[in-house]
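Next up is one chain by itself, shown in structure tokens, the form predicted on its own.
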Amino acid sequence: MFGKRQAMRFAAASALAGLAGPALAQAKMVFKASDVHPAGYPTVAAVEEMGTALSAATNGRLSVQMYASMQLGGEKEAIEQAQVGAIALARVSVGTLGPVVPDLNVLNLPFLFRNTEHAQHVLDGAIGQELLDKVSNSPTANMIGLCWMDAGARNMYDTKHAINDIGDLKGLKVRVMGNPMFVDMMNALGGNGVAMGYDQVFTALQTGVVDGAENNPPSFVFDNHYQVAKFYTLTEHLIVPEMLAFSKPIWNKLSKDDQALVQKMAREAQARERVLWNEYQAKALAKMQEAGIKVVTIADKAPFQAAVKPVWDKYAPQFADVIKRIQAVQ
């Protein structure tokens, strides 16, 4: 009897350690998910809804537990945690993922897309799938690229003065995502690019460590940056998509059927997030108006586009073929 009990304990321990592989396919699994944005934000809500759908489809066997509002750190930390299997789902910007999977850096080129609609058409097609596969097949990423999430267009905002033209950026210390391409972009525009984790931006704006940052209207409003930065300029210099990535160590423990189910639910989450995004962006713009934020529209973006030519000269040649394909998408 004692021997049998020992054997049972060993089997249970082996399963927990991931040694039982396929046996885990039928085990109850809670996928930890991380997002830097608060509850209710489109990416947070879409992943939570994906969890509800997974739970319904598997009678509660698979579910998602969301850690929003940077509870588990910034995006860099989310990537690192997904890589080692500490969390299952990391919703991260391609800006942060670019240094991990260099092929994605094509999407980080300033003024690559004509507008957000053009970006959606690219990501919904063959190019979008190829880039997700680049993550899944990367020997170093250790993640599966599940789907894309809209993040709108990124614009400049600051605490000092309105940016009415490119000259107004001169000398401003502007936070950018931790990617050398963005530091180079900001420097080319005349500002001083400061790479910094998203979790540090509010305090950095408040204390004057940086004068400004750049992001979409919902992030600016719902992460409270509008409380300290009163000037927002619609430069639309970057349309950087976000990705929902899945930890490869955890993915490899799932059955083929469960993997297919997660991928199906992720595609539905992508479509759902886009609807939520449009609603949220409208709310953010209304709240900016209410709060008296000075919103500037740049009528002529040509000086901005011309200024980032050195960035294109440095980074674009390696992506020449895919850039040609992106520009051809209608």
Given for the second form:
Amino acid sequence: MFGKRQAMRFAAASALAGLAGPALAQAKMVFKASDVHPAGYPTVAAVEEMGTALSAATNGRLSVQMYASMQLGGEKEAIEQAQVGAIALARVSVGTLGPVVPDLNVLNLPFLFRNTEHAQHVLDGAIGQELLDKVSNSPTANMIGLCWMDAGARNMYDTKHAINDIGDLKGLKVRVMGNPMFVDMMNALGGNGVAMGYDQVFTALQTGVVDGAENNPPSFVFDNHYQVAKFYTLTEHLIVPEMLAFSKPIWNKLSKDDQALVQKMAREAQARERVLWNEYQAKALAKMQEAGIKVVTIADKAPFQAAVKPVWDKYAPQFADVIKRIQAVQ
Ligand code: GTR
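What would the structure be for the form predicted together with ligand GTR, rather than the form predicted on its own?
Below: every chain and molecule of the assembly, starting with the one above.
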């Protein structure tokens, strides 16, 4: 048994050990990273390159181990693992993050951005930083918002028939990301929204559990959904960015210098991902042509925009100020 004095000494020593955090942080650390996409996908490649750069800058003390292709589960799992410190880096969609940090849901409003360039300008500016900070400062998220990653615009696809106008969505069961906003959106568009993790989408399309889904061309092609869904319609109803989030429990073990280094390299990864994204988007579209996917262009999106009005009525008022600022960005 400890005497009282020994116990006090023990407590003091423990406190000192706590203060010695930065010294301990000089230890070698391997940051586990999770991504639902396969090797070569822009987000995967950008985070791997970030790891190589970190390793070079620290003589191998800090590095990244990428677990791609949903090896560690879907995005909900990635968030949970980052929250408890089981992984360091979760590259996830803001669609999945919205329920965790509700301030982000402004970005999940359909037809919020005029186009992908508009979204980039918003995310590269003050609003983008504020929203990253909302994650870092959230008392419950337990993550640091490091940077954004582009994901282009999302379009409808299905196994049944071409969607030439909004009426063609009627009755289609369409998978959406796990966020009630998207179920409401799909229902407002005339389909039946089914929320589901990304890890289940391919099988659900293949077995007919759903008739369709919606995503950007690189996800549609490089996650193989195009092998089962042959109709792709350029509705561009959502421009939802992705985030590279860092586990707060692991972040708190890093020295201030290492935190600054990780942050700087994440910014570089954001820029790099954008370049890779443009290349991959072009590759995906070419592969769709080759595979004989029927790509439908929607000349007039007005009926789609009008249909999602109930979604705006329900979710937009709480974001009125930031929406005004977003719309003002050129
Ligand atoms: C992709 C995105 C993933 C995931 C997926 C989905 O475009 O890159 O992060 O969110 O969509 O639909 O769940």
